[in-house]
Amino acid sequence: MIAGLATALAQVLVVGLGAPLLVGVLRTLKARLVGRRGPAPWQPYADLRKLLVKDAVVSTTTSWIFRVTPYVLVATMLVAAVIVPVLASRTGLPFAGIILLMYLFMLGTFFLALAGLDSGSAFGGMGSSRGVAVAALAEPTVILAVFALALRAETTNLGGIVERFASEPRLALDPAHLLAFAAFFIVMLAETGRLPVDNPATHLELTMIHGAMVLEYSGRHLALVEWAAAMKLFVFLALLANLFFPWGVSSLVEPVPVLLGLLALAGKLAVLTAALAVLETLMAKLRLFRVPELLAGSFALALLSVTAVFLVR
């Protein structure tokens, strides 16, 4: 019991403290790939600290939803950090599965869309409508891709999936596994607002999705929103790393195995972050009406993965 709580706390600390570093490393890699020096990897920590000490300017026309949303976003991501097998397969909430995780993501998206509308800004409403449309197309693919893994692991528990694939590595060489990975990777780009679906570095309002929804936030509220977005990217990359490549993830909640799990996660995240930096350097943002085509392709890959599970049996 105590070991489980300690592991859950460690996962929250790793996700909460590691997410800004992950974003910083990604920005530095992208800058180096295009021949610029770029910011230091720890620059996001300085940005968050600067924003946290500033007062938040809130319009008098907004309701409580606008002020509560940054705290809801951070809370949902911290709970997700407990559910996802980040350091060990047995998490602090062993009964939780992919359904609860998706509800947490949807809760954050719901409040963020409401906050965009609540601001009364034309760009906020535009970003909310785009964000909800992307989420409606992306989240079924997440469930279907993980469902393909659950069928082969014979459990919907995320920790159980990791333990099954770690004990039987041949299951990871199946074509269904690769199809599910491709589908999940594409939908990760959409859920976390990365290229080619969204451009987190742009301030061109007509092309923004996530940025348009949070355009009216400032001060500590903006710091919480940016921190939650960084944690969401960390959680999705941790899901990619540990669900599809579960090696190094221990089922024991003891100090040494958990430390080894942290080192294994750092190595896998380094590879995924480098791949994401190369992809975002090579690709431009898709036009908005092409995004549903990309997400439909990812859904087809996830559906093929589920079909392959039944055909290979």
Given for the second form:
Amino acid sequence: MIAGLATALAQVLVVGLGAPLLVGVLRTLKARLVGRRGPAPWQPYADLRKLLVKDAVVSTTTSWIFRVTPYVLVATMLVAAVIVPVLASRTGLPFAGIILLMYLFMLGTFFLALAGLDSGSAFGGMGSSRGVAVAALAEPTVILAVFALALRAETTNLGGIVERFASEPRLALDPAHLLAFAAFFIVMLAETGRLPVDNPATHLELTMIHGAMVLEYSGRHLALVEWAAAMKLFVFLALLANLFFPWGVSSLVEPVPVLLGLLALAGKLAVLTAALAVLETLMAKLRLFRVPELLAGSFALALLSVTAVFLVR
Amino acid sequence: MAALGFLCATAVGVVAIAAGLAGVFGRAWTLSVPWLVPLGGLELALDPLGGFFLALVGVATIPASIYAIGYAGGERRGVLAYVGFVLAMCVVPLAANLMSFAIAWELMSLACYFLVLHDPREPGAVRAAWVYAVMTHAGLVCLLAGMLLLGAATGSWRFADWHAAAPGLTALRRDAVFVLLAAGFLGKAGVIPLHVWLPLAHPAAPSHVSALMSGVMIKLGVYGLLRAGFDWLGAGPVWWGVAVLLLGATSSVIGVLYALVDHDLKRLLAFHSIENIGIILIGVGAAMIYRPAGLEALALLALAAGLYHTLNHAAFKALLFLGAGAVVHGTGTRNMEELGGLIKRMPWTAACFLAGSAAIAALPPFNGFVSEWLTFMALLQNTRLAEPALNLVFALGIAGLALTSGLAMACFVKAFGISFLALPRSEAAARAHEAPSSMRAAMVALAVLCLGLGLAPTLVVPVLLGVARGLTGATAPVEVVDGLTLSVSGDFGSLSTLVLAVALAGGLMLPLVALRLAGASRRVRRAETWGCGRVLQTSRMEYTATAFSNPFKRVFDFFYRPAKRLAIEFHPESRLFVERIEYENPTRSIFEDWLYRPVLGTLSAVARRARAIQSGSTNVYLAYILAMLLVLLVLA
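Form predicted alone done; form predicted in complex with the partner chain now:
Expanding to the full complex; the earlier chain stays at the top.
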């Protein structure tokens, strides 16, 4: 019980404190890849601190939804940080289903989209409309990719999936596994607002989804929103790393294995971040109405993965 | 006077819940009055399944009736039909033979017809009532045909005898009876493509009636399907389940797609009823596939998931319809493009509608999430079937359910965000007033129920498993661990919404404390929304509902087939000055174009042809009668 709570706390600390660093490293890498020097990797911490000491400006048009949303976003991400096997496979909560996790993200998206509409500006509404469209179309892919995993691990509990694949590494070399990974990777790009779906670097109305929804936020509210977005990226990458390549994730909640788990996670995240940086440097943003085609492609991959499980067993 | 009628309906609801719960917990009860009506007389019986649906009637009736006191308290019109409607709905799940069932079913439909025709001056009400009458009677014809076939084959009009005699029927007759009964019941449930009456009838009726129609009446179609598919006909072949599951998946996706582009608040909710019936049927269909394969534990799980969603939908859809009614009451319009900013003028209604939206969008920890999670749990375990074709059907069901919940989330961002947030888009919305206390009380009670059903699945699921066990009979794959956690099939999946809610509350508190410790600024400045440099912010700058749903229109254009109409009026002197722009982007219904119009066209063509024998001369008609008599005599 106490060990479980300690792990949960450790995971929250790792996700909460690591997320800005992840974003910072990603930005630095991207800058280097295009030949710029770029900011230091810990620039996001400085940004967050700067936002925190500023006053929050809240529009007179808005209601309590607008002010509550940053807290809801952070809350969903903190709970997600407890649920996802970041350091150890079994974590603080007695249940940790992947379906619950996806719906938890949806709770955040729901409130963020409402907040976008609440300001009454056309930008916010546009961002909300696009945001929920992308989220809704990504949903079936996520669930099917998850289904492909759950089928072979015979459980939907995240900890169970990790333990199963860790104990039987040959399961992870299956074609179904790789197809599901590809599908999940594309969905990750859509869900966390990365290129080619959304452009995290700009505030131009033609490209932005997440940026448009949060345009009215300032001060500590914006800090919370940005922090939650960074945590979402961290959680998704950790999911990709630990669900599909479960090596190094501790099944025991003791200090030494958990510390090793942290090192393994850092290594896997470094690889994934580098891949993401290269991908974002090579790719241009898709037109908004080409995004559904991309998501349909990832849906097809997920469906193929599930079919492969049925036919090859 | 009218208020007295609504109080009576409330009392009926209380009795229905009490009797229904007694039935759910195994108290059996029968009433037989053989002389009252022909064909076996009146016969009523209470069993767990009937008890569940009887309690369901009560769950929606009590708040709807209390709400009606404030909403339509002074209006006498329709009170009698309302009370009759409630009573008939109570009798339907109790009926134990053909005649009692047919009478209760038809009374329910008739009362509903009068309630839809509540205000004949309202545009569309007459047409809505007409379409409803046609569809409900077409359904009744199917039902009676199926029941008469079954009755003739088994030689009895009592449902209990049908259950006993069903295994002796030929496969063909069983299939025929099932198809007829399913068509009748699913038409009442509003399943695509038999849904055309539903989006017309729900908005035409007063809101407390819409809440009952959507919350309970269409569920009685599900009740009938469960009775027919599990009780009267016993376990059927696999294709029944496949058909029900695919129909459910289609209904859920198409229902929510229609809801996305509709900007009439009550019509939008009506389309969501089609969607939710689809979700229920996905569970029921899965149970019907698992059962013949001998996986009775999974069938039980799928059925319990369907029943849970039935209960949840009754709670949140009643809540949403009552909320929409409060909006109509406060502003006088249902058109979302004329609403906006209501959260400031109607805070109670807004909070309740938000709770209902979260519940229907399946957001944890509300009740919609729990039943969808259970449905997923039931569907995801289909690998035990080891039959690739069936597994793929399940995969489609899973993808359909996931797409539906994503789209439902999007749709309720639109419904709540456009109607309640930002600036009012019309005078009516700017002058909106909060609903009176009886309406508020009903909505708050339902919102609390939605949250309660979400937080306490460990109390609800065992009861529902008990109800479902009467239909499939097996040991449940669900365990309640330490009173808080639902655990499905050992380690397959587990959920504790209560712990989740506590964790979420902790997550909400943590940043408040952390910000204080980090020395963050606590000041808030108020300012206008940034308008790209424009000084004045008006509601004309807001995103509209049409604009909001446009991405979906474009992505699914093969389905919506949108037709763009643009009319620009220029100034007579110069085309550089535009006086008026009218932009319309309507969608066309595939079902009306490709299914109903051809059928209706054929029907009227046949009728035109048949007019040839209609001369108006009495002698010719007498000759027809004589000829008919002769033919009958020869055939006999």
